[in-house]
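In structure tokens, one chain follows: the form predicted on its own.
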Amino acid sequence: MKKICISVGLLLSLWRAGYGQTVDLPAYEKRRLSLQEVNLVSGYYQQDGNNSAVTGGIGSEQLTDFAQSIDLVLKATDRLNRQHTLTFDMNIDHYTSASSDKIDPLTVSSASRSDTHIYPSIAWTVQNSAKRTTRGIALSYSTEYDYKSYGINLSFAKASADNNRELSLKAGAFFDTWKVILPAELRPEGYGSGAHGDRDPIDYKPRNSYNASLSLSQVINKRLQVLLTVEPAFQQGLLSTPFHRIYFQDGAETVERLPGSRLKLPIGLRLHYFMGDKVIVRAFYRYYIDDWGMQAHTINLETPIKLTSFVSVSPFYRFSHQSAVRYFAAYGQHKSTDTYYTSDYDISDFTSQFIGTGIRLAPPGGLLGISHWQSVELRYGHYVRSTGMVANSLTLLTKLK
């Protein structure tokens, strides 16, 4: 804790210390916030499994997520040069989840057999170019049936004087509440569901998150760049959830339960390289680690391929394969004895791969006659899992400018 604070205090005092400085300034351009940028994404998500959670680890985790998504960027210059960059995110999330919905079997719809998710943000960024420093503060707010969220980030990231070298700190935080749902069978006499209109009182709980990061980038030649990245991470508070079922050896039922804290450590190595004008490989190998036992290695693969001047396609896979954390046990395996246990697959041993293709169209005249109508992509992914879940992923990405 002691060191997300320290690193938050630093990036406090780099944004004050970066504005104390005086330098020559080029000639005085101040330009008014003006819309820049549009960006729209709708996507499509749908698995199915047998491993679902809320039934200790079997039965149905079919899942379907309708998203949406617009961001707007607006730029302006002010009278030091500096440009200001405010950037305004909304998505909208809807989903129907047919193992959420054996929370509580005997009602016709539980609390999360569907729902909608909402989570916009707001970020601020500096960029000053005779200094090469780029400051930024972003502000987010989620909400969903069973918890709320509040979060804030700061970033500062200073360029080396040939714009060849960047290092990049970031420090965030969320602030969380979430709701005790219970398993209709395990629920105390006059406790609560959860459910949309039901006045019995339920329990809350706080979950914080805190991380960081520091990242290194280089241009190593005209070719090749890389990017190596440390982000630590914290959280405490209700890390389990609580309408996830667990069933004892013994026949004996109860609720997950998991420790109070988690601390992660990921790092990773990007290497992006340019093979010519029309092929560029981005590659990317990432390495986890958490104090509950897990580790996880990582490795993702794309390549843009421009067909035509404004056609290109960029098939991509990702390879993963993570340890179990020491408290993951399957149906029916736990003892009774044990202090924390749980049968959500999402943290057990498993081996994934991820494999699609995109398409994307950004003709210089713009798209169907339209200037401002910049390129549209389109994105496919086919997602699959050593534990039997399968799940497919479509994503229309469009930019306006």
Given for the second form:
Amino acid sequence: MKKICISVGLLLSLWRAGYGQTVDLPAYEKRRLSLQEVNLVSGYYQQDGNNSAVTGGIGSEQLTDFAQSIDLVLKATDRLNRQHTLTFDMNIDHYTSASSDKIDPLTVSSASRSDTHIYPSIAWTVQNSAKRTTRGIALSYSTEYDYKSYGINLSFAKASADNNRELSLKAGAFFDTWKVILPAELRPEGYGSGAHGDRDPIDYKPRNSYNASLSLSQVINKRLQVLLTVEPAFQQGLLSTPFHRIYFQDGAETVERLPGSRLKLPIGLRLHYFMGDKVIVRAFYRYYIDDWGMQAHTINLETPIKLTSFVSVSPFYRFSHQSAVRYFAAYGQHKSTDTYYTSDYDISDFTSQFIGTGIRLAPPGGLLGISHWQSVELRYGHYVRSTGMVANSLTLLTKLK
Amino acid sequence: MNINVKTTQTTLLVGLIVLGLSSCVTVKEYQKNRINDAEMELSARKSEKFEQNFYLYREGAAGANGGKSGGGCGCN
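Can you switch from the form predicted on its own and show the form predicted in complex with the partner chain instead?
Expanding to the full complex; the earlier chain stays at the top.
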């Protein structure tokens, strides 16, 4: 708890940095808080494969997920002509998973056969045009059947005099708690299943994550701008998933075991180029390395094409390759003398590709004659992984203004 | 000659960034009609929100793309 208080204190002091400077007061333009934008996002995701970590790296990875999200953006201008933006974001997703049903195959319905994930957040930013600064704070909460999280994020950005360059700093922390649900056959005597109505005790373990982000954006010319982001993150606590099974070479069985800390370093470069009058190239590259031995390269290319003034299509392609963490081995390949072990193919060596397209309609007078209904976008993507897993994703975005 | 591939890649990346930044021109506000286009915004699109979530669960690498870099969910 003491560590948490110190972390929050440090983050708040970072956010406060910069106050106390004198300001030239611009003309009084106070405007009351008003709703500026509403975004509704609906998503459907479905996957299948044969490397479920719940059953030790073999077995069905079938999963479907329905997700709903609504965010409300409210803006106000204060007496000092600073623009305040409040964003309320509410997300709910419900999934059904074949592998989670194997946690407790003896019961009719196990603890995590299906689950609902609810994660609201609230963000407040203050943009000071006179000083070209933006400060922000965001709080988040997330709850799943076996997982709870509280998050805080602080941000500060400063733009150059000509507004062609911006330096942005962010710092965040998540304070999470796992409910330690073990596979049925590996529970000690008297250990609870985690299911509703089971009064036997069950363990709770923390997982804390801290991240910082440094970004530099630059307008190169009238058509090109770039963004470089370095985002180190540190996690500690229970980083393994307690219901992932491991099968050793000698046939013995246990649960996944991973180190209690992980240091990650992703570096991303985004480049957006307006080509001619109708085509935009959105390119993104990320290099990733962590202290579990994983390295990854990710490239994303998307090219929105403006077919008319209010219709655009956005074909996209994403390629990613990651190396395995040093603790990974397939089903039945781990030695019982190993210190750490996982058969989770999500952190194995693989190449993934994601291809699809989006279509966006944004007529000048609003959709179907409704002036506030600014746009609608439908997006579909097909994901393939060299481990054999395939997935499909469909998203519908509706924007009201 | 033994060339370190990683060093070469890093040098190339840094070189490209330095070259890019050094070739910047001052763009006035009235010249930013293309830069200010909604599709040019230097962040992930809102419609990518759930895709970023599934990357976080299905892949080990995360962060530096506008999404989470770990924590806040029972993901990698």
